[in-house]
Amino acid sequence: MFLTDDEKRMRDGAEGDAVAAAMDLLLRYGAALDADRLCAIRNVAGTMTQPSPVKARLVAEGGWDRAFAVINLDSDRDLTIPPMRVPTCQLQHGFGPDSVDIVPYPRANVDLQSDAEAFYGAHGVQILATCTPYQVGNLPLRGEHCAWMESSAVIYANSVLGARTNCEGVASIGAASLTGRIPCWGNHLDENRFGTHLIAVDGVSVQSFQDWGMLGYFAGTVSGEDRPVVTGSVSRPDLAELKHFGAAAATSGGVELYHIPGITPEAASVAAAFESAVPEPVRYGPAERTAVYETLNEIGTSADVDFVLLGCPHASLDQVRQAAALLDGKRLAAGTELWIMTPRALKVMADRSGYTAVIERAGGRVLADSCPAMSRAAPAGTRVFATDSAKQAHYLPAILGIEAWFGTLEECVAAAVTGRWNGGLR
């Protein structure tokens, strides 16, 4: 692999120990994946404060440079962790202080985390907390090469901001962060990022929040890990509606960019999505969207909701304002909790908005830097869910083991009212 000076001063140990031990896992990396270089970057999105019974042992074994050389760089050596070199966020992690009594979540991973985010706000790492921190301030400028984690932040940056990273994991976040590097493959290069599926809409028209996520769940469901091409009868979505179209890609197969020809910034037209012939096109009609809607809804059977989920990925503060105006004047059902997940920057402007005391006077949550996937935490004795999230109706009922209704927001909130699921596909 070839190596400016720069970086073979961080190898050879002249910024310290820690950057050196980077250095040397992205050398590992970089030689498993057949990179020849590395790319600069300096914008970072991992996670690093959340709490774990591994983190747990680590910290009380040698505090959290002994944590975060161990998870964060895949060392067993004892080093004292610097600043981080380049910007770097934390994405979301578990719920915080305000969640107890709240949200059925340990009290030691929430004092875990917060003595976390002391010891990382130090080194140099905002404390984003969410899982959309493009809508909290981190916006990589198009062509940027980045180092995030999250499958739907990362198909948001590559799409919809034009930036370039990989979905990273735990350590490789954690050396790109001390050394603003990352080794350069798949979404870096260029010629990884043309279109490999041409997914035709045709016969449905897509307009709503709804059929952008069911859209979403089926190009991932053609494309696997590869890049759709979405052209055809589409609205130009809002950036609701485009966070939760690659959430639901991301979710169904491993999509990590796609193109929506016109619209995203890298594909002016369809002949300029694809590197050579554009390929024969793949139809999503009124029967292809029918059984998408079926499997999102095949692990629901009770009516009886008893459990409303809003906010994945993290809500935006007009998602936040249309659930409390559907909200204002109503009471949720006994029995039935509604939360509402957002980035904690944004539930402040809520707060101040006025949409949480509407949302709180109806019974219903809105709740910070977590989400019930990342925590493993539902409200207890919950049975069956309802969610406008085609990510969370996939992944929820395996990892809690409940039942999950996906319909709209309006579906959604009336079932928190109600207490009873009277989706259906229109």
Second form
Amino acid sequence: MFLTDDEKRMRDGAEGDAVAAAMDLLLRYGAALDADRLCAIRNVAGTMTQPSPVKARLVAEGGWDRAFAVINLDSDRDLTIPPMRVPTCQLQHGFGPDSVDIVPYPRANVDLQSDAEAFYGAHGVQILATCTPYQVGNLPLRGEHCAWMESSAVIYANSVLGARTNCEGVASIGAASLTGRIPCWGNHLDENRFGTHLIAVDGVSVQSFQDWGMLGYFAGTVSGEDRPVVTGSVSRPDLAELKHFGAAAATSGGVELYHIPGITPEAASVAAAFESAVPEPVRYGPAERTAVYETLNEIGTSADVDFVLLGCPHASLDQVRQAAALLDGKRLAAGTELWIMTPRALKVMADRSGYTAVIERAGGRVLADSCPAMSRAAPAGTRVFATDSAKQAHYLPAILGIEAWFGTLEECVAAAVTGRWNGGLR
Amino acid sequence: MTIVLHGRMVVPGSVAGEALVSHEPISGWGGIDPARGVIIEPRHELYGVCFAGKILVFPSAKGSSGWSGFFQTTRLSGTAPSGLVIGRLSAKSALGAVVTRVPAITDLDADPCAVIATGDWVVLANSTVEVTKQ
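Show the form predicted together with its partner chain, please, because up to now only the form predicted on its own has appeared in this conversation.
Every chain and every other molecule in the complex is listed next, the one we just looked at coming first.
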């Protein structure tokens, strides 16, 4: 792999052992990818503070320097971690101190994470604590090279913002944060940003939050790790709908980049979305829509819902407002809980706008920092949950061993109020 | 019967062992339990199957960016596969192989998930996969 003089200096230890270890990881990773070179970046989004049993053990052995070395640099050496070289933010992680007594989440994890925030904050990490950094001010520009984790954020950055990032992991973002470098491979290169599959929406109209999520789940199933291009009868989506679409496509497949000609920035037309010939379209019609709906609901058997989860990926301020409007004057069923997850910065605005008070009067909760899947935490005794998120409906049954219902926001709120699932595809 | 596939080493090294073949992509976060080295995705063909010590043959990595971190945790927990044969490499699986620190290979001249069956004896070395059918 070609290295610049600066990169050779970092590799050889001129900037210290930790930076040299970071370069060593990038060289191993670059070789694994067969990358030609590294690219310079100054926007890293990853995870360092998320509690885990392995992390707790490493911190007990050698403090956060040790945990960062092993987990974020894949190094066995004793290192002293310097300040981040480029702007770096912490994505979603565990639950924080204000969740204690609400979320059954180990107090030891809360304390470990608070300790981590102090360490990483002092090293320059911005504690955004959300899976949607693009909702709280981290908006890379079109063409900007980044090193991001979180599949739903990666697909949003690539597709909606036109930024360039692969789906990085905890070791590569750690190495990137100390070097400002990442292998120049995959989505960083022009030739890998054209569409591979054409999906034609035909016979159904995709214009709701739920429908955008189901179409995303279908796109991921069809495209796997490739790049779908979506045309046909779709409405002009908003941020929340593309957030849902992308999260679903990255869940059912491994999609990191898609185009919707006329809507997303890198494809003005269907022809422009493909490098050469436009492929035969794969149809998304009534039968395909029904099949996706049934897949997302196949883990549900009992209609007695004891938990409703909204805000995956983290809710926009307007999604919190919509939930509040539906819950205004209502009361949750006894034995049923409702949580809506949102970035902490937006929770402050939800508090100030009065939405949190409305949701709490109904018995629901507005929570930040995490989600049930990340933290493996749901209300005690949950057996059946309902959600408006295709991603959470996919993952949570595996993670918590519970049943799932997937539906609209209105159906989820109705389930929270009645304690019964009464959803259906309309 | 022995078959030899040629490819490109992702992580250098050599290893021999029993193959565990997945025909479906594998999720890391939400797809495996790294403490036990077991596939936990309910819809997956290998649901409940343990991959610790096996040479894991799979078409691709899917899902969360936690993929590499979860496979790194299998190494730290002693539940890692002993080698990886990856149909189509991505950033997730490349980094995952690096931090799992086991020999890994990709870009093979035939589809490894079609040629290799679970239980076959596999030797991974020098950019080749030698498969002895069982």
